[in-house]
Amino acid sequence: MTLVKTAIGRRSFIKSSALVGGGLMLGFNWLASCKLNPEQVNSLPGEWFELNGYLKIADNGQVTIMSPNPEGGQNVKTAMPMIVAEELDIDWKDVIVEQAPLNTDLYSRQFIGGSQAIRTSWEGLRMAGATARHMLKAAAAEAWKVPIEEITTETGTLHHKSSKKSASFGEMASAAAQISVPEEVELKAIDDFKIIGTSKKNVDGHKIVTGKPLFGIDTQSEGMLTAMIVHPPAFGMKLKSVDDTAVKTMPGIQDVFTLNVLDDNYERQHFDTCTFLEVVAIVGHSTWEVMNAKKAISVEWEPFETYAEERKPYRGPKQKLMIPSGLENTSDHKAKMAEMGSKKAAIVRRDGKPETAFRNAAKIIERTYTAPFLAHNCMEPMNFFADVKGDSAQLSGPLQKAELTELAISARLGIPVEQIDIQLTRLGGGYGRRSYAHWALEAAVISQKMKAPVKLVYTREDDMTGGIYRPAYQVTYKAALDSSNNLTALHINAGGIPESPLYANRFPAGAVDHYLAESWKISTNITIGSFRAPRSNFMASAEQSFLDEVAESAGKDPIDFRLELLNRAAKNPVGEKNDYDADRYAGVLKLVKEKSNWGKKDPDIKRGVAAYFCHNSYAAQVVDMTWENDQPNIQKVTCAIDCGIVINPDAASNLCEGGIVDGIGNALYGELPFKDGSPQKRNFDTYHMIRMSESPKEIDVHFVKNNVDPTGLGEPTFPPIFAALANALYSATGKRFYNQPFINEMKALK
């Protein structure tokens, strides 16, 4: 039995009230922790005690659960209410899920990012459901004049067995609203779960397949105008002049003007990344008319000078960034990274005496890995609707960090936050791209100027050439082996443009006596941002490819080699900052070894394995492929995941499958090269996204069964598949793949 407190001192996580017309409503905190002691309370931020969710039980028995987080395909709109419904003990068919609008007075952490939605809300959601169940039981006990301990619940019904009395939740909801919120409630035993751990259909599934308006791009409004922007054709350039004479007379065009996305004195926050601060807006009646005007407009651009940009990170002190002038080239990027990688860099972690270990090594293996800039390429183009009227604004669209974007919109429009209403639509893809919502600001400014509702739409070319990208990276790994083929030392030199991908405290740190990790970075005017499993998406590829090569050099099976290192990290770890659980890490490797029949030999099947820890979860994958007509044919991917308790197995498997397919596509084909600051791929005719025929024929997902609280799942299956694929390609071709995308090196084999 687990008892949790609903309040600490005078600070409450839950409050109740009566619904108009009858029923019970609970306001609760999604971030509430059930494991705090009074001494910890004073250190908590105020948001932990702000009520930010609603659970409504109507007198007809229907339960409405608000889902505040944006839904981008990760299925939180279904999974989060499942947690509440489980503790409430309601029949899932009686649950209605509603997307909550952006409301920073009612909700906190109302955004997508870091695979943290379920992890951070797990305890608060359970507490809310359990509290409502307790209050319903208390109401029934009072009505029937029996002890509350004798009241049981089952799928939305209250029972008193000895008197054979029963009532639906709806019948007791109004009476429950008069009951005081208990000081503590009992949570269900995990073994008693009936909803969590079972597969439930996506609550938006029917609307999606029948084409109901759910996405920002679907927005329509009476009198709505369509807007598009024109931005510089290259990074390192700015607006010089505009000749709109011919365009303004074109059919349907209402106005053409320049706009500054951010005010000069605006203090930028972490997600206020904006590639081009001054753009040209074209506004008209229809998308077609505006697109034609875009083609006809005459705009001149000029290089900008180096400038400083100050920004406040999401966490930590302000940063001052130097944005260099110049028109950059991919060939120069590669040369600069090679130069930086050959030098000593900032030491982030040192264990033992790595230099001595390398001098005494019987064998040294050194390899360098690179990856290019990547575009997010969400299936739904960037878009946003805005209707700004005087001192108020109504907006609607797909955002990942809505509550942060609202602050920027307020500052730009000069309208108080409380007068801005943002309706959150379903995202047609995010992956980090929709965290940097400068297009929402553009839509708002355009509407304010036009004094009319406006839907801003980016073309695919606008999005692909306007930032924001996954950075370009490079890492060099060097391993020392002794005469018995034991790994004695490891040196990592990692950097990128404009950030380093290094995670110095991740595996195999802690498993090697002598370890050195160095980091560097190169400034650029090409804007970057979060990309599915930031930094991990590259480091997993390089690390796990390198470990395979080291295992081969040591004459060891690649899974057994990893397990040896993890056994060392579990029993006798080096250092105290290792940020992974070696036993759980080993667990997914053992599971994938079993489920993939790793030891089984088939001469026609070429295999590769990889495992990685990120976003608090562990993933291991085995790729099975055949090599046909100088091309890989991926037959199967076996995936093992430890993400703690799985809420919705089918949806969780879908999320894993999506990460695997996405990773394979990026590993094989993804790259965005630059020439004179200009992206050389502008649409899907040149930027190769994975096709159906190139996807795995089968993906077999297995979850480690445990009672660990849920952790991340949207991102952890993405990073290791790069390396599992690379290792399978080596098995098929006899060639190691060091530079993404692998298609370039595959072509050299022909």
The other form holds:
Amino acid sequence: MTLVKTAIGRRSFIKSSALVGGGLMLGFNWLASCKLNPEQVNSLPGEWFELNGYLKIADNGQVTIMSPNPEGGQNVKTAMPMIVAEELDIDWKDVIVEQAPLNTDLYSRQFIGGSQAIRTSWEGLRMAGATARHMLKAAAAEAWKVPIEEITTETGTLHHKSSKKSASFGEMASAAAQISVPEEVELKAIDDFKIIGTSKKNVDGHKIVTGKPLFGIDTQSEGMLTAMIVHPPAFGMKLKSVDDTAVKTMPGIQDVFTLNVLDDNYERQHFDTCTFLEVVAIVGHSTWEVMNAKKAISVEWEPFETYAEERKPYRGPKQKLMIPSGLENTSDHKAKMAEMGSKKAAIVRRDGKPETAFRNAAKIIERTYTAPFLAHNCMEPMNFFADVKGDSAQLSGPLQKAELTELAISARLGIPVEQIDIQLTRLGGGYGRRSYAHWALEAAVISQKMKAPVKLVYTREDDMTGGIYRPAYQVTYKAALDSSNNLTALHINAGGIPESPLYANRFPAGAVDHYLAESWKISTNITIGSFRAPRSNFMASAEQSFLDEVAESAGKDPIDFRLELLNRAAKNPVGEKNDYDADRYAGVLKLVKEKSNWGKKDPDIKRGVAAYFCHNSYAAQVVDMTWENDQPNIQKVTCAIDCGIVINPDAASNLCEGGIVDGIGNALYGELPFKDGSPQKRNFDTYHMIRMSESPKEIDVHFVKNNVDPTGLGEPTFPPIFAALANALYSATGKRFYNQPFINEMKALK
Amino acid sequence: MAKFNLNINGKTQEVEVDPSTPMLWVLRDHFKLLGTKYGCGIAQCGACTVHLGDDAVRSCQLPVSSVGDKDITTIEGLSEKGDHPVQQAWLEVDVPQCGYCQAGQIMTASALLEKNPNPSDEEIETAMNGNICRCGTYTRIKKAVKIAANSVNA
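Having gone through the form predicted alone, I am curious about the other one (the form predicted together with its partner chain); can you provide its structure?
The complete assembly is shown below, putting the previous chain first.
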């Protein structure tokens, strides 16, 4: 057991509990959302008592747990309540989960991003459950006139051993709601966990398989209008003029107008990226009618001049960005990156004497890797619902950073945040894209103008050509080996459009005596945003492919070679800023080696390995493939991951499997090329998304078992798979793949 | 605008729309059957899959005027209680991540099993290849289809 102060950074449940200290009776509205079996009907809850902002207990023992963070497929809506239920000490079958709305008073960090949901909420969720359990115990102690220390709980029941008294949580809920919040509470010992670490089904599983309206795009409201936008066809273009005469009289069309997404004087924050400052809105009664008007409207565009944009980044002071004019091409991007990569750039980290080490090297290996812009392509296209009336706004939709979106909308509409209510709908995928909610601003502005509830929906083409892409990157790795095939120096030159992917303090930094990391960037008017494991998704692909090649050149097994370097980093690290734990890193490599039977050779199976650390978790993967009809056939991926304590193992495995499939898809097929500023892929007929037949036949996920507090899982399995795949492709074809997507160079093999 | 009498999930329903309107939008906008999803609008992703008679079709490319008196089944009408063998298998394997594509996946899988109760891996891949899952749940989808096939055959 651990005693923790309930006040540590957790205003949430303390504040809420204080508010409802009198025992709040809550309504029956939850009944509308679930079908009850006869057994449940017989034990319907009479009254609900809210013990804190995370949970309420009914007099029949049922417990409603609020899931604070939005759900986009990471399965937090099951995992987060599991943590609360664990510390409350109840039976999982008695739990009803509800999605919390945005509430910055009750909850903190209601974000999807950085694989941080469980990590940053771990303590708070445990305390929410433990605090309520303590209040139930205190209520029982008072009722039975015994010391609280003598009260124990067991799955929803309170016991006093010597007097043989017992009561259900439901029976004690009313009294517990009168108890003041304790100063400190006991947390369970990890070994006593009964719910955490056992697989629980997705709480929304039945709703999903029966097609219930869970997503933002499913939002319905009385009198709701449908809106779509028309944005410039190319980056570097802006609106010149609109001819809407033919459109305004089309069936069902209510209005056509232009709108500025942001006010000129608005101070932009990190996620306030807005691709097109001015767009045309078309508003009508039904989707098809608006789509037809969109096809018929005549809009003229013109190139814009270079302009400056100020933005406050996620960390650090305000930045001034120059947005260059021009209609950009992928071929120019490649040439510019090649040129920048051939020059000296800003030094980010330097250990030892790299120049000398390279001069004295017995062997030097130098390779350059590139990757293109990528579109997120969430299956649910960008959409948002807004009902703005006078000085208040009811909003609903799929948001990764609702708290920040609310601030932006408040500023744009001139409505205080207190008057804005945001419901968090399930996200039909996010992957970073829905952190940049310019479409939510657009919906709110349209609703304000129309004085009506409006659902804005992007077509697939609007979505794919609307910006916020994974940047294009390039990195050159140069390694020096001595005559004994030891890695003596490493030089990294990394850059991108418009950001550098470099993480200078990650492995192999710390494992090499002489190390130099340089960084550069090239400006663009193409907008970019976080994309599942930002920057890591490229750095892992290049670094782990390169290490494979260096290991081969040194005549070493690729896993042994990495373990050798990690051993060095653990025992005698170079530098002090290395941001990884070499032992945990080695741990996943050892586990994947064992689970994949790495040493066992099968001439028909071609293998590749890679490992990476990002978002506080360690992942290693082995790809097994056969090569058939000039195509890779991925037979199996074995994955080892160390993300600390695993809350919901089967769902966690599912998320890892998803990261692996997503990575293989993007590595093989993903690219968004540009011609004259215009994205050359607009829909799934040309943008190749991985499909079932191209996916691994089997994915085998293994978690390192430890008692470390849980860390991220949505992103860490994504970056290394690019390299594990590339290394397996090399085993299969004898060719190294340096440029993503690999499909282009695979075609050249034929 | 024209009136159409449509057989949807066992009920005849009338709608007055432009004859070119795809069934996807008739279902979603006019009948509020929101389980059928919009993904691409060009029959490339399968999120809008429904049954037309016994066939899995992409409702985004199915004009309302072409339906006639054929039966349309959506995810809401696949089973009364959400206990179709394919739905049960999906729950058993806990397939979904974001869940957006899953109604379309289930409609494609259930049409496949109706015609071929014992599909091989290759036949499953061929049938399911038109349905994109951006979250990458393909290995689980395949497993669930096999479980459903076994329960259909049991």
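Superpose the two forms; the largest set of C-alphas matching within 1.5 Å is the rigid core. Nothing here was measured: the structure is a model prediction, and the numbers come from that model. Positions refer to the first chain, counted from 1.
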item: Shift of residue 418 between the two forms at or above 2 Å (CA, core fit); value: no
item: Residue 339 C-alpha relocation of at least 2 Å between the two forms, rigid core basis; value: no
item: Core-aligned CA displacement of residue 211 at least 2 Å between the two forms; value: no
item: Core superposition result - C-alpha of residue 144, shift between the two forms, Å; value: 2.4
